[in-house]
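The data below hold one chain only, encoded as structure tokens and taken in the form predicted on its own.
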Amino acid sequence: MSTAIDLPYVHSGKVRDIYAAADDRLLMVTSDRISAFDVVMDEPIPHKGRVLTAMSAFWFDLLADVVPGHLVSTDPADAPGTDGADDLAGRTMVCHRAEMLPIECIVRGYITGSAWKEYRTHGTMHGSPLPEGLLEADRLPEPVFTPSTKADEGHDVNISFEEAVDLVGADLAEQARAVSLECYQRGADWAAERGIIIADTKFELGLVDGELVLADEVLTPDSSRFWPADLWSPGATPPSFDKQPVRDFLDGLDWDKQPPPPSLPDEVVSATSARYIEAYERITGRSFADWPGTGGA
């Protein structure tokens, strides 16, 4: 990917690079590095970064009406210090700077992941009790609000409510856990209809000028998971829309996901690729040669 950015650099996660592009501003350049059990992948996947951006600003205009969004631009053409590269197009949002909640907004819909091994443990999630006789992937009683902390470094710890409460303060609190549930529940009900479960999903949510807005990506493959409705059944957790064919190959190697990591064939990339296309097409209905940067891919 192009390192023609003209513009003062900030951070870099897994698969995003973020710049500054002006006082008030950011520009969030979405690669297409993948991630596998917190190990970055040598091997790129073509048009993950674009199907990340496309899909985030198709949520972002759907959930406008519940909570704003930090998204200014996915045009090029706004995409300040770029110089219109063309491997640029289609994954750079430009976005008002916020300041975010120190806390990661998870909602479940279904059970599944770590609240899964908590609950066949202890019969709760992020401690509080559940009911009994929930099979691996059961979808929930009703979505739950099930914060966690943002880690520098390792993983991110699951924590209560309440804790959230401590590190934010009450009101700020509930209007997250409000506004999470929501965005979840209007999400997971469009993604139905298109015969999508969301099981879960993580928000970022932060302050632009003391008014709360929905940052960073939203409903995404990476965010959430995705299930195929049709291959849904409580007592096995389905395959994923998402980096499943990464996940499934690596499972099947004498590797202790630790870095460095093994190549992955050219036939599990294009696999993934084809995996994040198709559920862009399916949540929003349109076609992804149409969006900027694909080459009508």
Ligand SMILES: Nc1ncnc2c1ncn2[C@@H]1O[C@H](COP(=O)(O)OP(=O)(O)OP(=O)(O)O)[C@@H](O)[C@H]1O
Contents of the next structure:
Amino acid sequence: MSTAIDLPYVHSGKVRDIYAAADDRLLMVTSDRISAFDVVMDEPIPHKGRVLTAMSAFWFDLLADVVPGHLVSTDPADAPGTDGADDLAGRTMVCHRAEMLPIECIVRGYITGSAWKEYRTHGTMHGSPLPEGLLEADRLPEPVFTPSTKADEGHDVNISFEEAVDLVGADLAEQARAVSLECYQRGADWAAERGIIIADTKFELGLVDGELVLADEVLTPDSSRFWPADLWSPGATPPSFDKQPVRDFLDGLDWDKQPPPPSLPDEVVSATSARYIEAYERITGRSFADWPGTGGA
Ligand SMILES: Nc1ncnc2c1ncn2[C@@H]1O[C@H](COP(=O)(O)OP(=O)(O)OP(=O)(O)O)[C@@H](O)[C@H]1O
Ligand SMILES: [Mg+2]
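For comparison with the form predicted on its own, provide the form predicted in complex with the named molecule.
All chains and molecules follow, beginning with the one already shown.
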């Protein structure tokens, strides 16, 4: 992205650049950056930022009766300070500035990743016991709210519900749990009908005028594990729907998962871009070519 944005700059995360807009609003610009093992790769994935923006916008709509979203507009014409720049079209989100809860609201429907590691060694998930005999990538008896801390640097740490209560208070923790479980269930049911398992996901909640809102990105391949349903079989973690070309490439290297990252070959980049777009089209039933900035891609 080459275009300068004429707004006060606030912060850049691994994927998003954030600017202050008027009226307690933020302009979030979602780049094409991709991270693996918490390291941002040097090569952008074409259109990835648009896919994340389009998919989040879809879910904010679908979940509006569960919890209000922070999103005001994804229309390029509504993005202040961008002067209608083509390279920004489709990747801007004007949203309400929220006071973010200091926890990541993770929901797990299947056991994999760090939760599987903990279960395999201790028989627990975020400190709570689970039934014996679960296999890697098994479906959990029911989805579970498993919060983590939000680390400014390094990896987030899994915590128990009680520790979340200590961080945000019982009221907010209970509200966050209820909202997160309901959003996950709705999203997972929707995706399952379209052949995609949402194994787990991370929501970020915040307060706007004292009211709990769903912020950040929602149920995207970056905030969730998307698995192709036809490749799921308990005992091993299925390939990821979207990042698998990158993972496979990196797994084949002798890389210590510390910066600097190895450079991604063109075919890995284009295969990954195609997977992100396919995930969007499968889930929403919409054509990505209709989204702003795609030039009918
Ligand atoms: N409505 C909002 N108001 C204030 N902050 C928000 C809002 N929505 C999202 N954020 C914050 O904006 C940032 C989004 O940036 P990005 O997703 O790139 O970050 P990240 O790589 O996940 O890492 P980090 O969260 O540590 O910056 C997050 O810190 C998120 O908590
Ligand atoms: Mg983020």
